[in-house]
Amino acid sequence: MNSYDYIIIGNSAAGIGCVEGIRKMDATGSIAIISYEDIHAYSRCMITHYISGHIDEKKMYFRKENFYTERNTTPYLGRRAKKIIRSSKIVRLDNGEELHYKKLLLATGAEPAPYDVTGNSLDGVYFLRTAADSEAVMNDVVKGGKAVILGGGLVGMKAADALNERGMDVTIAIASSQLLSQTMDRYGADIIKNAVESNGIHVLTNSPVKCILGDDHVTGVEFESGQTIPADLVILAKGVRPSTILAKTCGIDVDYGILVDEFMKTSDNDIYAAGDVAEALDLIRGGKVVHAIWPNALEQGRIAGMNMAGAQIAYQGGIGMNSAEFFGVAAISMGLCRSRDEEGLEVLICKDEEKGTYRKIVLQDNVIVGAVCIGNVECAGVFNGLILNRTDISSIKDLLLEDDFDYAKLVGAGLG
């Protein structure tokens, strides 16, 4: 039996924070990184643009490839952790091969959420998570073919886009009614619908899925109100959720995500969770809450990390933020900046439809906690210090909606 100072188990944006943090603490433990895909790692956010074909596989790897031998890692790809055995500390493999850990960091992130209609099984009917699904879908691309996506958030979206630029007629279909509803309020959500549909994609709202339509491979598909429209090619995007089978049949703490304390740490004291799949501090709300974003999974796997080697480095917290470009239009959400989020809170808006920009900052007791930007995005990066900051912007609160608002206006203030 191999046995190792660590074992990660995952190996996207978490995972591989972990190794760096680690490394940060102790450079000459034992490491093994576990993957159920077999390909180095790389960024699912760049999984659309492979199947738009702006770029191929390894610009999709978001470190180099010879990232584990250079931090002495040994990386068990296309290897699934299948039990953990805690009482042993063993991490039991697919192919019944049994690795001995003294500490463990869970980073299995996120799964697509099910789907529960008929069809959803057929040929030609996709989730998209992986690099493997996005290659299935580029298979199964015809131009001029006809592709529904199921779904209206971040994935949907660039998927959507990916397949239109492939030369596929698209339609977005949604129950709910408007676009990224979980992370844009209306009016922004109408702007980036706009752009979308004219750029020649097609979006229903309002639409429940009543089936997919096929024998073996779709047809179409079938909504409650009897509406039917025809389909080549299906993508269900209808969000993720964090993906704990591991951790509960283990018997750690699960709620909506495996719980963590401020130091990434379990309800086992050997055992550390990390990313999409972990439910950590939010940094607003106060609460724990699973932020299931790129940069929040690499700063909790690295904090984890450091702790698994000894460190006593406490999380301080994360935000919910989206950053998409779609069709030219920028746009950037972060915090509370849904319309049900904003009861009881102050809100400054400032719109101009000719120029097709919209800014929202929401404000509790003069500390911002959440914002909009589309079309003029470049005060963003400013907005999310002044949140993580928790900065009292009263003294500059009538300047948060101009145009040209930016950091050098902090300083000016005496914030910077």
The other form holds:
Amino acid sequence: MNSYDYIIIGNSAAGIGCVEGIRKMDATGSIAIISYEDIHAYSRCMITHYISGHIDEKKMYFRKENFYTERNTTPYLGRRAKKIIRSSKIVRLDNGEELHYKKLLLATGAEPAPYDVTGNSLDGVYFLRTAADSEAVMNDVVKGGKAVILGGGLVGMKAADALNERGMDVTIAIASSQLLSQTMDRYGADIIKNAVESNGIHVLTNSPVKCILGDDHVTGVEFESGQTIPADLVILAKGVRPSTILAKTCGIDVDYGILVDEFMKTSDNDIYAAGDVAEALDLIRGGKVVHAIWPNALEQGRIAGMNMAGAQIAYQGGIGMNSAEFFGVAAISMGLCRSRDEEGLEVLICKDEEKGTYRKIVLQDNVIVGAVCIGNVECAGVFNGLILNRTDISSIKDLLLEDDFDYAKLVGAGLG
Amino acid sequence: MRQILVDLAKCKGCRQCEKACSNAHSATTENSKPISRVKVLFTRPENGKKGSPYPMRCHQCEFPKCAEACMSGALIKTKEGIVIHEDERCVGCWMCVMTCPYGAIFRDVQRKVVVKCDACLHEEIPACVAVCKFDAMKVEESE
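Could you give the coordinates for the form predicted together with its partner chain, as opposed to the form predicted on its own above?
After this comes the whole thing, all chains and molecules, with the earlier chain placed first.
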């Protein structure tokens, strides 16, 4: 039986971050990394850029192709981890092979939330999570055909953008009244909605789906309202949920995600978890939460890796945040910034409709807990730092909405 | 690793470093206007006068938030300790802009990529350091 000092299940942001974290502490310990996908470490965030044709498959890789050899890491790609036997510290693969670990990381990520509606398995109906998904969608793109995106989160929006670029007639349909309703406030979402609509993408709000139509291949989507629209291709984009099955079946503590302490350790001393599958400290509200975003996954993976190799580094906690650009409109949101989060908090807003810029700062007792920047996004990172450091901004509060707000204003106030 | 250090007491805010930086990096920006990777910021204005200058450039963080946020792998912390950016991998998602607590990553909107200080690794002396008449910027090489 092959035995490794470290085994990592999952080859995306958290898994790769873990390899890098381990190697900061331990130059020689043996590492194995397992993924059911038979492809070099690639970025799920890039698959819509692949569909749009902006990048080829290799540009989806977010680490060089010599990554594993350079870090003396054995990849088991195209192999699914089927079972973890904690009593003997063994991971069993789908081909029956067993691997022994000293420390194990579960970076099993997330999977598309199921979409329980008639017609969801017709040909031409896709989830969009993996490189294989993007390849399948790409092969089904017909210029001039009609694409319907069910869901208005970041993945749905980026898919709409990509298919529009491929010459399809794209409609985004959402049950709620607002695009990006999980991450953006209403005003910011309306700016983005205007941008996508004026570039030819249709947006149907308040439109819950009744069923997806078609015999073998999709032909359309029918809404609860009775309205029907034709479709040659449908993307199901209702968000993701943590892939916890391996963790659950081996008996470690799982809530919505795998519960981890501040060292990213699970209820088993030799098993860690990180990334979209981990329910970890929430920096703003306390308690534990799954913030399934790329930066948190990489950071959690790195911290888990360093701790697996003997460090004692605490995770500071994560915040939700996102950044994207739609048709020239750069949009960043972070922390508590949705309209429904604002109750009891102080909100500072400035907007310039002509320039298309918008900035919102959400404060709790003079500490920034959320921000939205649209158009002029240059200072978003400074706000982010102020959130993470829980800085009391009383002395610079009058500057936060100024066009030229930047890090020097912190330095001048002794906060830098 | 190579660090560009600033002596704030000596900086006059003349912004020659910005010009020198743009020029030094103009060969790599195709047809678009070269953008400086150092930006002279100013503290709060006082009595109607400009505040004190603060030349902002990448701090080469030990655990760079920008590189951890970079979903395309365009930003990488090298073994030498410098955070480098590969234009051809950048898709202009601005995740790094969102996470750099210093605001030291700048957008090239025309090319839809970011630019950042590369410490002029291929030059003996970084352009900003070489041009500074007031000796406010210096380069330090350490293990």
